[in-house]
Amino acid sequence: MAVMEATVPDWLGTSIMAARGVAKGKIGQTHELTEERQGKYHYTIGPYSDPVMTVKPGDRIRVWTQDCFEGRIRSESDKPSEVLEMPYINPQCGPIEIEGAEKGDAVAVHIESMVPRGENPRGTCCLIQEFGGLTGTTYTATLNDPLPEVVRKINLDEHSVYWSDRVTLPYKPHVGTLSCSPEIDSINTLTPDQHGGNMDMPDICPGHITYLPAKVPGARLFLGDCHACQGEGEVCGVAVEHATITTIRVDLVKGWNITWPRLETEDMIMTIGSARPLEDAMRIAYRELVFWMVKEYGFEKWDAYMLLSQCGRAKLGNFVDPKYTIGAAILKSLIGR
């Protein structure tokens, strides 16, 4: 298995994480969260499971993730209804406690690299009965027959996803499910909300920084459900799911009491909302972006609102899971960054 070295983008030194994080851009110890160290994977995200490790702000963690099926779909002849037990989907690594994290802080997660794991890595895509954007589901109940159960196994490497003889896609990995623990609830790993969760946002990818609200001591970071590629919306409900070694660096922004996840790239800032219907997720995301522009970038509220109507960017995570996810973004060049 080839392992790409984690690289630090040039812009990272000017990021919120570097400017306001406890570590001030310094890289600390590297930790290895292997399958053996993880032991049991988690299918809920909450404050009640035992942490697998404690790290300091600035530390790196190399996380050995499973695919979203925990490897249960082994061949194209497998039927998801026979090998999967819903809702045991999206096994999570962690929780990882971050030293010094308290309620009212924000956890910064910089994804440094993601590489396929295994000697001959393959991804999995499939159709699952009553799951997806173009079929009846338990939340959108219809009398249509369930989808046929179709499994596709896909060869891939750190450059390409070999979908078929006709189509080769670029390897553009991202983390589907990334969270800190809610304060009291334990939420299943299929559901996104204020804690993060199964957002399936392609922008949560190598080179970018996600900021998550800390609600409990240690924050309790969870990570899993990695995708080799995915279109916006994840329309059939399943991306090219694969096991990875995902290298992250974490930091802590003390006293940054954010309500919903936020994301930063070299060129833009983004707020992420999750809800049903889809327009409510859009409303949450854009409202949070207005609030951010007013509080930290000197905009008047109604000016920010009108400006975003002209240049805001909407990014679609998923519109399949129990809640839908939208990111609202604006270019840094327009807010004086």
Given for the second form:
There are 4 protein chains.
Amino acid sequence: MAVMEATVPDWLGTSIMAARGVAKGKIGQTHELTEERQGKYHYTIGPYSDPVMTVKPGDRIRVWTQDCFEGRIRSESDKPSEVLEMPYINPQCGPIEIEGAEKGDAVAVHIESMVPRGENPRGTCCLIQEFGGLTGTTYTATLNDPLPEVVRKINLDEHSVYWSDRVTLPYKPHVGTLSCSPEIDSINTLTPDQHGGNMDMPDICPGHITYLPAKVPGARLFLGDCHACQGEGEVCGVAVEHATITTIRVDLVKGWNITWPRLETEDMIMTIGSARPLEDAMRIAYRELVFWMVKEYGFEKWDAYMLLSQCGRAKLGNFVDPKYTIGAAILKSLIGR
Amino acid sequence: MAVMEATVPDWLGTSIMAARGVAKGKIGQTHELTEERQGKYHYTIGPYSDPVMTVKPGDRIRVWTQDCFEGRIRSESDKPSEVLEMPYINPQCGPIEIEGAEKGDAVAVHIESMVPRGENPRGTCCLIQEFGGLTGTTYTATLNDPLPEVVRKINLDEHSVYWSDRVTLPYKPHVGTLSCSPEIDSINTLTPDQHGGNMDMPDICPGHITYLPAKVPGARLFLGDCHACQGEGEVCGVAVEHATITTIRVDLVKGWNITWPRLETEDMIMTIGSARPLEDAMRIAYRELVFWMVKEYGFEKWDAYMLLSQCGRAKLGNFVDPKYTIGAAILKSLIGR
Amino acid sequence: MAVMEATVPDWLGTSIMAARGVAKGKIGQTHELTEERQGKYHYTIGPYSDPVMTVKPGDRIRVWTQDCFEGRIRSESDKPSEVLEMPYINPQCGPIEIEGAEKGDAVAVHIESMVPRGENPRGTCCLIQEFGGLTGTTYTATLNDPLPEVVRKINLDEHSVYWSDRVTLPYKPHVGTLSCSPEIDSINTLTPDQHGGNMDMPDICPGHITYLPAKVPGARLFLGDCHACQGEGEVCGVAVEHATITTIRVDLVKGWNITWPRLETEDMIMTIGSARPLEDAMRIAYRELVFWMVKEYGFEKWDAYMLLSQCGRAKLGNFVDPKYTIGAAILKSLIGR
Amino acid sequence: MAVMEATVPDWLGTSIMAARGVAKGKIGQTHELTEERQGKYHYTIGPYSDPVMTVKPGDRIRVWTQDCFEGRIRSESDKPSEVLEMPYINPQCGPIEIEGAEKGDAVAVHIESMVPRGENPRGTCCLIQEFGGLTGTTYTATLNDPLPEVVRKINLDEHSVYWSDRVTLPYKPHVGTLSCSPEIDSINTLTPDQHGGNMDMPDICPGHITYLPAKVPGARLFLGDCHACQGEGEVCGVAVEHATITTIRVDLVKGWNITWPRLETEDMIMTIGSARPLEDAMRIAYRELVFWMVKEYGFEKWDAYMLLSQCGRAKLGNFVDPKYTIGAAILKSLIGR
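Coords for the form predicted in complex with another copy of the chain, given the form predicted alone:
Complete assembly follows, chain above in first position.
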């Protein structure tokens, strides 16, 4: 628990969240969103469910997340096709209402910490039929036989993911699915889009701040799908999935009418696009970054476009159906922040 | 109105709807879904709204549809960006509950007739900024200046669409958006997917039968977005949009657990896929057709696949964001029906 | 052989070829491009090979084509992976030099007739591993096991393709691969692009005229890959492949600097685009058609774009790697021809 | 020049090139490929041109490259559309024959150093009409007006790229276009594919080794298109283009029959895929990496696939028409090297 009582890292004081958020960097009350408080989980992200709690800008919430299979894959002999039932997958905690949020605002989510919970083997990875980057899928429909349903149960702790006798990976957790509600639609928890959703972006991790567009009163924040580690492009469609206690601090940037999710770290700013084909995710992300540089950092449009060709950074996130996710970033040092 | 009282065309008696539907080809009661009965329209297709009526399999409904702009584009000097407000676009009538429908059934919708309503110029076409097939869009994000907002108001009647001094087109109406509700999601009225939605498929027209998967009790049928004519691939994103009285007859095929929409005419059977990129829509449609030929018409899988390479027919529907639609078809004469 | 001695169909006299071609509709000398004359075939389309003959505009050539497997698949027990050797596939006849052709001209190819040659079973269809529309491929790289290597040998004559006990299809032949040479590149015979190539467009058939951009002196026409029939979208990647005598008449439209192939029939004009993803093939084809309508038929640009949304016709051609092909067409009656 | 005479970095001794190359890590003769020696440049990469020199495995070549515009963009008032002439763009040095190379071998290219040459402003960036990631293009054909033709001339030296008053970037050069000849095709210098080509991959830089499949006797190495710096995804289609002296050492791995280019650094191994849509480039790269891990590093196939989902790294290269490039990588420390 030491992590959460740590002093706020220095850079946060200069973040957009601190500078423009309603809470002005002050930390409010801490709320516990336990399994009991949550009750049933959500498999669609929209405006039609009852909020589990209402918090104020600056408040901190400790969220007991489930893994994306809701713990149903218990052993390596379980078959995903038998224990999972579509579309009841990727359970989300929330929705959390943020006081004062309205359409046209942005919600800031600073992930303070993530710690695994539950007994080992806490981690799960598997191959799900017709799902993943290197297989025919529901959309990239082929007549090939599906891949086998391989399941891996993996020990992990706050330091390492013990993948195999041969390979140990560092524990570098992130939140796979983070969203505010769309205005009138309700989107399944597998799809990323303007509302956030299943972005599977490794940069949505402890220490970083994600900004999401608010579309409804209270914004209605959903969160789940935590990964113990993940590559660039979640190529088989499944990371090392695990249950966590994820501690976030939320704030509200009034009148910051962003179209797509944005992200901020100590070193860079990022815009996140989700679409198919993958080049459209890339186009969205880079175009949003051009727009941002022009509007808030004083760049001329064509200068920003050409400059990003020289120093832009692209991060691959979700690489499974139904939409892919890419983040485009630039160093703060290059934009005068 | 003569059209609607016409005797049922002969081929319908041999249709899947007649052979396997609960109503066994019998025509039930006629319902009127007027503007008054409808009240407010729907801009998202899901399970969260109240049904406007409940009908029995075999019943006929006369639906007073609005055009996809809800009549807000009144003259050629109106600007779409000023009179339209996203996401409140493409208003849908319904939802109509069908008695006895359950998850795992298919809903059959036979369009008996479509007649234009309202005063001329009844038809509207326009260019909407960042929307359409030959322009950068929200997803295919570019830095180019948008196309101009051109509006066309068009006279039309039951025979012709008077496009310009130079060009008159035949009135060949179809229903652009036809859906049953998803199970837990609610999908905006611009997106086609497994539930149907904004397929913009010219074959969903008078005389043809569309089959949609039921996912919730009562199936919840939505309908709107009627076109006076449309090319193969709605390339600028807008057809000749108009308000209609569209008369449909619905039925229920119990236990016909289809994944994607299907369509039947006197001559052919069709499967309909919607996805991006466009090749995935094509893959879905042709794979579903292979599966159908194997399961219900006695073809060996590889024979069906190779045969479709020789005689399959592909129809382009929706060709605007967020998803594209393709239908794949085979003549009934080639499958022994 | 009666077909070839038939009088020229009436509409040809009003074609672009007749009106603007150097030969002014006159039929010149007939050349025989037999197997002996051809010698070895070409598997790449470019400017680096020696011409097999030089013809004048208006001349007719009877081309003895091989099937796309060069006859190597002799029985249903042959395995494509054993008898075929990449990249030596899809053998092309030619190059035929056309006197007077220069960069910036268009070559017109009127297919007068196609007749099958060789002994039955003359037709071949098969599944090639990692090739086709409904399978993982070299480019859409998956880890699924490949499809089986099924081979079909098919009897066919000038009337019918005897697909199976159950299915007989009409003999509706077309030329799968038709090209002029690129300027400096040499493109494999599986890829369609601006030069023509492996378009697999069923409309490139007897009675129709294809126009190809000339890029080098003499234009260097290549031809092969004849199909006895084919669906819309060659979905398994292989049609009913067969050897033919294909009789073409060529002409030259000086200074008609087209970017992509075009096609003309009695009823319509078509532009042909090839690209991936499939929507880009569609965009190319429809944009070229807009440009054509504006430049040569007096349409205003936005009127053409919106009109095509109402009456454009889209034809699917090649639907296998490495590029897909779509034709976009409009009726001549609608453009005042 | 000090850079080039430096001792060979330690890790090279453990590289695949050293371990399996014909030269066994020994450095041979140094050749000068000056402008005079080169004579005319090549705009298409194939087997049809005369080699400029023949070298032995282990030999070093100092290549005087031109920038991708062949120096034609001299000032910020030059218009690319006026001074450039397609397809005579992206001039390549070579082809260099490597003694003993045959189809089925791999050519190793270790870039030892890159230094800028010519007078400042040596660097050029620009917007080319219908070319780049955030604009309609020749393939993603739109009706929008093109972007303006902005040109930037940029001072640069071996330390920095002086982009603007506001922004200075580090000089981190790489080779944009590196290829061996295809077997029978000749591919324009803008397209990346299995032969290498215009990959625009920032990791093809000093210190790293690229492996390319040999397809013809002598392999025929081409090189050009050097960038002073570049982002991940060359988003506007143009990097800071500049003329260089690029010093490479080449070797030959006999019988290493790779399908796509590969890359090795001190820390990682990478596979490189090029295709459209972008997800196919990603699929190719990750599949090749799975195959490599299975064949040469003792991984079980599904273990490799799932492991890469946890720790794979993806790098964006070329992001302009006609094909996009992605590299997929894994740390050597994770595969026991």
